[in-house]
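First, one chain by itself in structure tokens, the form predicted on its own.
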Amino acid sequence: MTALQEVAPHERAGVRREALYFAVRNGKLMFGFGLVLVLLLLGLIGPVLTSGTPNEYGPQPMSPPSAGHWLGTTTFGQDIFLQFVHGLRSTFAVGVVGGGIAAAIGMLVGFVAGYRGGIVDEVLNMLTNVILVIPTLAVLLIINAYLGIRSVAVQGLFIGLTQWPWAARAIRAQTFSLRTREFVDLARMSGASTWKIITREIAPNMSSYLFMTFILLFGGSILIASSLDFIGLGPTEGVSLGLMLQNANQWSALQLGMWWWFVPPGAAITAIVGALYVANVGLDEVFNPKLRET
């Protein structure tokens, strides 16, 4: 991620400019984000439009790519499409909650850590090291096997749990690196809280850094969600991406020749991420000088 860059007050405005300008005209970023965009709207608008719920039984089992049905049908008629809508949503809206929950945490002790050092920053810094080091899909596979009733949201809530500490370390560490610039120490001398401080002074200076965390949360997010998923550990109720491969492997599509119903989801995952990545990589030449194409 690119490095860090004081930023007076006054000269923000200027700096979003520039990076709008950047941003509109940086390949990577709008094909990354586009794409991401795109799968958003059909996730949102694509449940809408259609009728039906994503596991109803039809007529038609095994029926390959038609008129009728856009994806095709799994082994029980289900409409393979109106599953993918559904199953876009929900991988979306977890990516969106263990991303968030994540940054949330990552942020505010990173940036309490890297603020006021001595011996908060040694405890948060303990507690950081201490959740680091646990193994985390084995302790979300065993939390999910002792649900009785699993969803997205208390999927996204776990996840999010668990995999902030190495944003909290990254925050710290660039934090450090700015509490002793001078516009830090004029608002301590004004008489600023350390709230006011970290969220007028520190945060607006790290914004694209704080912004490309996020999106690694939201993709990171996404993948330990569709692991779950596939060994069958995934929402008891609706379906996903994940869902959708599981029941695809354990139904034994590929020795059946039905590509229809892995290969979208498949697909599906691995845009997202891979747009994901190569937005953060377009945002990276964005934010830092010395990598824009002029």
Contents of the next structure:
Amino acid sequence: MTALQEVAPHERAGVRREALYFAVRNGKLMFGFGLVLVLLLLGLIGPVLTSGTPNEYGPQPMSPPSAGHWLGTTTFGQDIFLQFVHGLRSTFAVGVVGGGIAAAIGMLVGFVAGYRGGIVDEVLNMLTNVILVIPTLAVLLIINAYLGIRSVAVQGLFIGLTQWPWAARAIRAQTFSLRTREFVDLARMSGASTWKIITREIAPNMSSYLFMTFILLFGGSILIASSLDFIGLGPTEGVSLGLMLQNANQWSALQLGMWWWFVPPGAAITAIVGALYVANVGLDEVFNPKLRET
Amino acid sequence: MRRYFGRKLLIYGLTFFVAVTVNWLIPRFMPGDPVASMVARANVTQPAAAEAMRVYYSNLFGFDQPLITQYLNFWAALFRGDFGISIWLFPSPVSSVITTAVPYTLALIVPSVLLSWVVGNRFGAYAARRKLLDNTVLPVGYVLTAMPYMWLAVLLAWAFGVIAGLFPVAGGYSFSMRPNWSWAFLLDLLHHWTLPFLSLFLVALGGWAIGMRNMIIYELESDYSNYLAALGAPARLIRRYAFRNAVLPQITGLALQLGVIVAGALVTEIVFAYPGLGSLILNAIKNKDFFLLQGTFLFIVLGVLIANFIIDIVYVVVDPRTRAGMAGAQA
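Next block: the form predicted in complex with its partner chain, after the form predicted on its own:
Expanding to the full complex; the earlier chain stays at the top.
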């Protein structure tokens, strides 16, 4: 949890500089973002530098990691390193789309419910709770199975549409505590509209919290997408880390002892999501002076 | 208290209503026609026979009636426990297909959820006050929570099943056995259950430990802890109060996590080919069995709702503030 800081606009630049000062000295933050950055660069640059398409069948099936195939090959001779770097791309894409959409809806619902209160809050809260109780994966399963969603973007969209409730809840609670502060009262008295108060007064004062929410949603989207891919509801075009796991499982990589097929994709998902969590703790320490270790 | 339960019941009722409606809507608006695909699967060459089949199936599933009647029929059938008929395992009813799978899923989920919650909270509470433990629990916890369920399952199956050969990596029981109530069969069940259980338990464990650790640190820095310390209360007592207060949000967290845990169990079952709901869903998807998919979806929603309701009741028992509302006191 971040403590909410009340800051007048002209002081924000100073706070930002101070945050940056602590950010570069925070080991957890640097480690987390560093690891994510390395994997992101691998996903961005890898496919450009390597040649060939990731699902192309090769002449050397089932070979362990070697100089020719850095991460070995599948039972069909597909190069795993090539699949891996392409898979990283779609994993990040699904995180950005899913996390972004979920954060946007969560913010909208949370701000409006928390700021307006009353009947608007009741209705939005009810909606949030209803969606919160329905198991997300079950919903995504039937949507996917019926509509046959087969692209990363649409998968991200649907994950975003189902993942926002807890973000909305958390943001609503924070907005609740902010809306009775003096500076919000002042803005209201000077006749600012609801939209303006939310975007100019409330949102900037919890920007760090919003950023952290987005990071968690980003990680969550990646995990959900990998589960969907694993069940066989992933994109049919291209590759993703979850699809690699699915193929490895389906073609008995386990029984054949082909660890190089299922270790890298799972390790990459774990590394990305774990690094995001660690970075989030670091961010918390940066924004919340109480948590800083001396 | 009445207000609290009234509100909760309203939300559960609404959720169930939404879930049922979505469930009813989807096969009617999806591209493709389940009846047509069933007729196609039957491989009937004569057009007249195919038409007769189409009419028969349309009748069977009630697709020939007006939409509103279909909708009401769907609800009525639901209350009779009738989820329709499976296409994949035609003609066995969906409800009987599901009830053979449910015990396996429950046997995985219930112990792993409860044990990971209890053990995770213990570990987290200890970690909050021992630097050495904190430095190990925290990183391990983050790695565990960040792991996709199926990947940990695959790793465990590989390490303990394929390399060490200690546990079987597929199925709910040995192929040579028939389900019965003998000790040999129960042992065999337990043997097959261990790895799927362990993978679910471990992934959930990390999250609870981290949550509890953060909560306890927060409670130990709060005013009442400082006040107690200033009064000279023993550290043990302060920690006990802190634990009690920190456990409350963890109970709420349990309710919120339920849907995720169910999802985890589903993919874990697929890795181990465990004969529960997860494997059923996989087969339903592969065979385009819309009715089975609908049935499992409703069943999962119902399960999550019931579990949530139980947690709500537990919450009232442990949190005096919700009880205070009953006596008319201000919460």
